[in-house]
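Single chain ahead, by itself, as structure tokens, in the form predicted on its own.
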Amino acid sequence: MSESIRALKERMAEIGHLGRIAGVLEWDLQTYMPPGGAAARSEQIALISRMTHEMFTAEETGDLLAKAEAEAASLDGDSDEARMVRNLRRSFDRAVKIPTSLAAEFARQTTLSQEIWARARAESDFAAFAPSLERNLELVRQIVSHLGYENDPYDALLDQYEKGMKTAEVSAIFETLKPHLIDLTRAIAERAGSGDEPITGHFPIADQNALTSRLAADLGYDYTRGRQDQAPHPFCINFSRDDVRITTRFKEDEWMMGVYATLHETGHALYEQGSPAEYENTALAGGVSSGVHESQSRLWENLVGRSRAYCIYLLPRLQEAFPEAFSGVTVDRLYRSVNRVRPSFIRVEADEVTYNLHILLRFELERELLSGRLRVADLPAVWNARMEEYLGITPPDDRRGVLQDIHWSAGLVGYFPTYTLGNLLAAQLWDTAQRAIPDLEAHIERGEFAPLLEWLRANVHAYGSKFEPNEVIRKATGAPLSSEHFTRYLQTKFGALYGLA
């Protein structure tokens, strides 16, 4: 490795450590920090964000990058060093467009905003959150103006999470999916009947925590390099490949929310724990994009976790944890229950058929808010009207409506479409994995998840962030991203469950 590339790696490792320190503060904000600490925490995170941005965009970093590029020009374009330098150039060119003062203010504001959102959500009081959301959107628009865009201002935000993806491409995906989803939802509604009701009972939180921790470990989550805690909105965060943490949330009168939130976040965590050790503290580490990341979480949550094979594995563990509620429950009863299709208010609890309609709603509203076509004050009413249009239900309060997601309080405008991209890719990966592992479902029935995890490690995780998202998809599946696998999966699975032609 050349001296210039080595020096650049060392500088980026230091910058990365600063970012991960901020990450620890963010994790604590969502898990253990007392509410009164929000103001001080916002200043702490703003300071680290300013230091990180200044160090990354400094002339010294630019000079090191230029020298490294000159030396990387003679290397194989797909070598680790060449790809690392190329990834850093992209990140550097974006970062230098954003004033340090704006980066710091954005960090400060969104830290405060998350605490305001948590209180507003608990009290179902959108008016209490609205001024904070207004300010968040003002800052997001400023960021867009500095980043620039060719066709749509939303492109600049989407590109932060899914490199190279355009708003027009996402719109085209939803145009293809929407009629399929609405038609399937309506067809199921006509056939829905008994047998798919939720399994109810009392599920003590301590017992749920023990169960979900066991389920995550069985999938391959390494607790010597991770931990599970509780948060208002489940998430996964990593400070290195050897410190990858997940959170979930529980309700004592329901078991599915905790189980499937844990499976979802475990999917994210397995991806980060599988990042190659040699990529640590470089621009090649970790997941390549939010969409590919979501493919891992949605694959383990749904393609695995809601399969009949997984129900065979899961049922005895549920019966052991909650004997009263699950006594006499059969595998078929559990399978129908976890795949119950009904329009619902909460996105993270939505079934596989209706889930992407929740994402479509948010995608549309984000674009309207960003452009100014939709005022923040009008957001709850428009949200409710769109829910009625797409899902046939109207949220009874803002907690189960416009306030349910943390994303806008954290400034994550542009992230929501990656959930749908993740669903499409999860189905495509699942089809490919089934061909590579013919007895995959038999392994899952026995609780043997290593064959699938090893396949994902070799075909997705091993690349870290070295290649572009579309390159990873082609390498893993042999084809570009397509919605066909997902729509076929839904039609086949739910057609059988609900007796559709």
Second form
Protein chains: 2
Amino acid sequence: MSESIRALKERMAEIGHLGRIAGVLEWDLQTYMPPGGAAARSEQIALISRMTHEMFTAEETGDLLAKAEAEAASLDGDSDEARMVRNLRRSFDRAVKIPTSLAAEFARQTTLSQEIWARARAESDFAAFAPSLERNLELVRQIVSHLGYENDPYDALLDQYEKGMKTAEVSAIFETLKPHLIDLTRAIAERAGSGDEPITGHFPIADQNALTSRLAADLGYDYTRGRQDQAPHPFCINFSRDDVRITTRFKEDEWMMGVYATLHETGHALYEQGSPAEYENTALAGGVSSGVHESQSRLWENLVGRSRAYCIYLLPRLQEAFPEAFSGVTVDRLYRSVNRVRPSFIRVEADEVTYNLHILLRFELERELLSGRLRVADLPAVWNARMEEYLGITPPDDRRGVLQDIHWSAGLVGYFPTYTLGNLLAAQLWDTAQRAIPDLEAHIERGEFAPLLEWLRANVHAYGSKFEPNEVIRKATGAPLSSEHFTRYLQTKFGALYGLA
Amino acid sequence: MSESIRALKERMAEIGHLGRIAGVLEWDLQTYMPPGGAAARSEQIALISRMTHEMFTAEETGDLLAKAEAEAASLDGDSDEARMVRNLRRSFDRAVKIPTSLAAEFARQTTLSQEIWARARAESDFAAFAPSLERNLELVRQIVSHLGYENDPYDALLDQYEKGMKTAEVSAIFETLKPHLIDLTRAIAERAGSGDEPITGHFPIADQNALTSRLAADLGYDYTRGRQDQAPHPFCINFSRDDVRITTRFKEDEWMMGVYATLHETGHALYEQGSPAEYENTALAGGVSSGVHESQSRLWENLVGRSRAYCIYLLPRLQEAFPEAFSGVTVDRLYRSVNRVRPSFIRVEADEVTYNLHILLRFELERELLSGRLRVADLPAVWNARMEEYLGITPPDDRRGVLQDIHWSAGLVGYFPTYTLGNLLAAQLWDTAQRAIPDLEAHIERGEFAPLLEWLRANVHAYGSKFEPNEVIRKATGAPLSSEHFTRYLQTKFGALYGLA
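Can you now output the form predicted together with another copy of the chain? The one shown was the form predicted on its own.
Now the complete complex, all chains and molecules, led by this one.
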């Protein structure tokens, strides 16, 4: 490796460490930090963010990058070094547009805002959160104006999470999906009472914790390089490929949330644990985009976790953990109950059919908030009206409405659509994997998840973030992203479940 | 406040944040980090240490400090600003002597060394730890040679933890204590079988956790600004005065370790939680030295926690938590059992009489290691021989011998003596507090710890680290540090307990 590429890698490794350090501060904030720690924590996170930004955007980085580019020009364009330099150029050009003071202020503000949101949500008090959200949006608008855009200010945000994706493309996808989803939801509603009622009972949290730990381990999650904790909002975070952590949350009177949140976060974690060791501490490490990440979590949560085959594997484990609730439950009963389709208030607990309508609602509202067409004060009313329009239900309070998600408090605007992109890609990957792996369903029934994990390792994880999301999709599935796999999957699965024509 | 003092304070606040960030990384490493995280964590800690050191020793800090000194010259020498500048000058002059590369290497090496030590201890395999310890000592010697010293290389290390304390003073204290402690230990051994046997039983960890949380809260530990977790080595760490955490460890078949480790760490935590809010993020915040810190932990653990009055408070709580083991136990029986004096292998579980002999042994050995008179390879044998000489017992393995403490793996050489200084000061503070607080013992019997905590807040905590340790001792007790209070306390208490002349 050339001297200038080596020097650039060294500098980037340090900048990477700073990012991971901020991650540890964030993980602690979400899991164990006592309330008193919030003020100092926001200063600590702001400082690390500022230092990271300063170090990345420093002239020295630019010089190293320019030298490395000159050398990489003679390399194969698809070599690790050439791609690394290309990826860095893109992030560097983007980062230098943001003043360091704004990056630090954004980090400090959104850390505090998450605390304010958590309290406001607990008390279902939107007014307590509104000023903080207003300020977050102001800063997001400043970031957008620094980044610039061609057609739509939202493009500048979306691109942070899904490199190369345009707002117009997302809109087009939703235009295609929306009528399908609304029609399917309505058709299923007419078939209500199809034996899909939730399996109820008492599910002690310690037992859920033990069960979900085992489920994650069975999928292939390596606990010597990870751990599971409880947090108000399930998430996955990593501080190296060998320290990839997930969080989940449990309710005593409900078992599905804990199990499916665990499968979801395990999907993210498997992707990060599968990042190539040789990419560690470089711009090639880790998942490539939020959408591709979400394809991994949704694939394990839904395509695997809500399949009949998985129910065959899962049922005896549920019966062992919660004998009272699950004795006498059949595979068919379990399969129907985990695939119950009903309009509901909470996105993360929504079924596969209605889920993307929750995303559409957020995609629309955040574009309207960003442009100023929608005022923060009017947000709860508009949220509720839109819920009525798309799902036919009105949240009884803001806790189950506009306050349910952490994203806007964390300054994440432009992130939500990647959930839907992930759902589409999960179905597309699933179709490809089914063709590639003989007897995939039989493996799953027997709790053998290694064939699928190995396929994903080879066809998605192994690329780290070396290629563009679009390239990864094409390499893995042989085609560009399409919503057809997903809509066909929904039609087939739920058509059969609910006896639709 | 003048402009240059304000600018200095701002810079020091950032440097302080970096220190706290390193603390979060350390806390996580000790409590929750999966094994795979170790390698990246050592890089992260090394990076933060390097940045902290670079930022503190930068020319810019020196310039700000010089300007602030010029302005502080006109202030009252005991004003907060004057003291802050004076304290910073001292740490700055010290820090600039250490090359940044050495500071970072020391941080990286000792982080990895702690992992190696933990595995070696678990397997009682000193040979597995020896090369790492050797390297730690090499780096410590380099640090000493950069820092310089007048009489004894150990002075340079001791001064890091106990500002102004000299090795010769510590030696003199041990010369006085040693015969007392050895005689007292022997005299008590002759009275063995005095009804001081441990109270045995089965003590589920969840119940110990609940009990000790309550005990800490009763002492005044504020859980909105702290939390208790489990770790292999109990410690207290803080990320602000409003986020002060303790860890403890439990054994299922033993209740004393968990309870007394909690009281000990709570003592440290109360000191940090009591640091004046207006000193936050300045060189005046937090405990002044390891010795004064240890006086707080030992005062709560021993002078309070092992008093007859505390046993009156504690017994019903133990009976509630562990009815089987404690039914029929009297206050006298409890009091005798928590004050059982017997030579034992593990320092942190040692009684008040033998404890300082454990420290003396470490003080001697680390001076010999530092000078090279003692080779690492010979350490286990010399440790065991010295245990036999001072305590009349020989550790059956290195886990219960030379591998028991984390300190040397963490690069902490020169720290151990501060435990004994803390014991002496605890007794001296206790004598003073008893004169100052009417009915102190009656308060403790009733679980009213506020009078003592308030006295400590006013007479120790309120000073933060503004004054020198010696000044704090004099302000709080009206006299310099003396070992008389401690030896008299031991003679009186254990003379009565064991019926000595």
